[in-house]
Amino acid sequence: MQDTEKPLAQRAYAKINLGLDVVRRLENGYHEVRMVMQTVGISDLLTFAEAESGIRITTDCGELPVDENNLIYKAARLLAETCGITKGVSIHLEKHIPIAAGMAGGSSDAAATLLGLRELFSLELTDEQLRELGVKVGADVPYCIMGGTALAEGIGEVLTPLAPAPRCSILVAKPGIQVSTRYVYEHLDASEAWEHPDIDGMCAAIAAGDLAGVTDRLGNVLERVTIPAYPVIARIKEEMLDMGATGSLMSGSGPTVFGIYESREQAQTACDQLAQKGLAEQLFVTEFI
């Protein structure tokens, strides 16, 4: 076990959605999609310290539960009932990867929590079997314990690992609007035809390091319902293309937007000249993982 004295430190890494399609709306109500999944550089950062009992959170976020309804007590609870912990756990976590951004963060931070606890209590426990218990708390919780370049099927739960995207800079702006998930695929015709993104083209060129096979197949369903709802995502899409990027997209069901940019210089330009349009509440300039 490790020394109580020195917490474990974890981080948890967001991601993007190079392209999100949906192939149907199963009977559960869950939808099957197909998606490419991509860590960037915004993290958060957990540490964990063994207690006497209980599951303890803190935070710099006020705006986050701390109690069984943070998937960071989600993820710790079912790992302790799994493995027959006995011990309690404090778990701090430092928050900036934005909150109902469609970037994962609260998927990610459960994710680096079955990490986190697996190396504080010296649990045996394989990746895969790790990938097993987090999708019992979030369906994007197992690709965010695999991280990188990555195919997504199923509800999200069957992986398939990608070669490395190619190199670039990525723009993240997040406008100051939340939007829920839910909402989002509830309000989805998936029996309404809809033009669907070149998944498969978007894996070749991922594999050959093209970056404009890439850029020109990004796409995502979900903007069809997001963007009507909140037109400043199209907004923030269209700024973007104009300040130079080979690509932008919503990501996951939104409302955070990225720009994809061949260097950090083009990047880092068009992050300045956002901030000044005052249209998002957060910008990152950062890259692929």
Ligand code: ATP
Given for the second form:
Amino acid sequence: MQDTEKPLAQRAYAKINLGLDVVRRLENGYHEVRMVMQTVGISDLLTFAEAESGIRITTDCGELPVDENNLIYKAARLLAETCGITKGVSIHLEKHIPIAAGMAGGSSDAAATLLGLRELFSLELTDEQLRELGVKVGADVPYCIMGGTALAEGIGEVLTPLAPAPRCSILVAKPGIQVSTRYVYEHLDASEAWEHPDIDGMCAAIAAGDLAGVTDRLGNVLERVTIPAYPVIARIKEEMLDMGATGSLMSGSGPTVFGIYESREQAQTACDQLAQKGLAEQLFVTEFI
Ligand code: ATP
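Follow the form predicted on its own with the form predicted together with this ligand, if you could.
Every component of the complex follows; first up is the chain already shown.
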């Protein structure tokens, strides 16, 4: 059993989408997707400690609920009910991942909660069992449990691990707006013919370690909805390309934009220049994990 004096810590990493395609709208309102997911080095920190009873969440982020609306709470409650845990837990969230940004921050916190509590309570659950529980909290949670480079299909829960993506530096820019994932999917006209990103080609380029092949195939169909609503996204993409990015794309449902650079110096220079233009509220120079 875990030492109750010493809290257990678990990092929750953000993701970007190197490719995001929507195949069709399902009858239950979900969408069938094909996404190339990639963990990046931006993370929240969760700490867990046993308590007498109940689930108590604290956070340094004033914007987030700490009640049952927090995905951490949903994940902890589901695990407690499934495994018959009678003890309580206190969870503290140190938030760094931009919120409502297309970086799966909430899903990653839920994934970290499942991983952290499995360890805290010494639960005999496999990663696969944890992923099966995770999808009940959110479609991206199973991927967040797995992490790394992966192809996500179905509603996001059918995962195929891929070879690590080629090394590069990433500039992540989050404009000062929040975008609702639900709004974006609801406004995507799935009956319309649009250009689909080359997801299979992207997977092949990753397998071959071909960075140019990856950047050539960056594509996200959700840009069709989010960019017309928030043109600042297109401006940031253009600025990143002007400042030497070999490719640039919106992540998830947005509004976060990332640019791929061959060196950290280039990414840092672009970051400094973009900061001066005042287009982004949060900027990070990071890499694939
Ligand atoms: P995705 O990329 O999966 O669409 P996102 O990055 O767009 O996710 P999140 O930051 O995960 O969006 O959060 C979306 C909403 O979920 C927010 O409005 C927030 O209030 C709610 N939420 C609940 N729990 C959390 C959490 N632990 N972290 C962030 N958001 C949370």
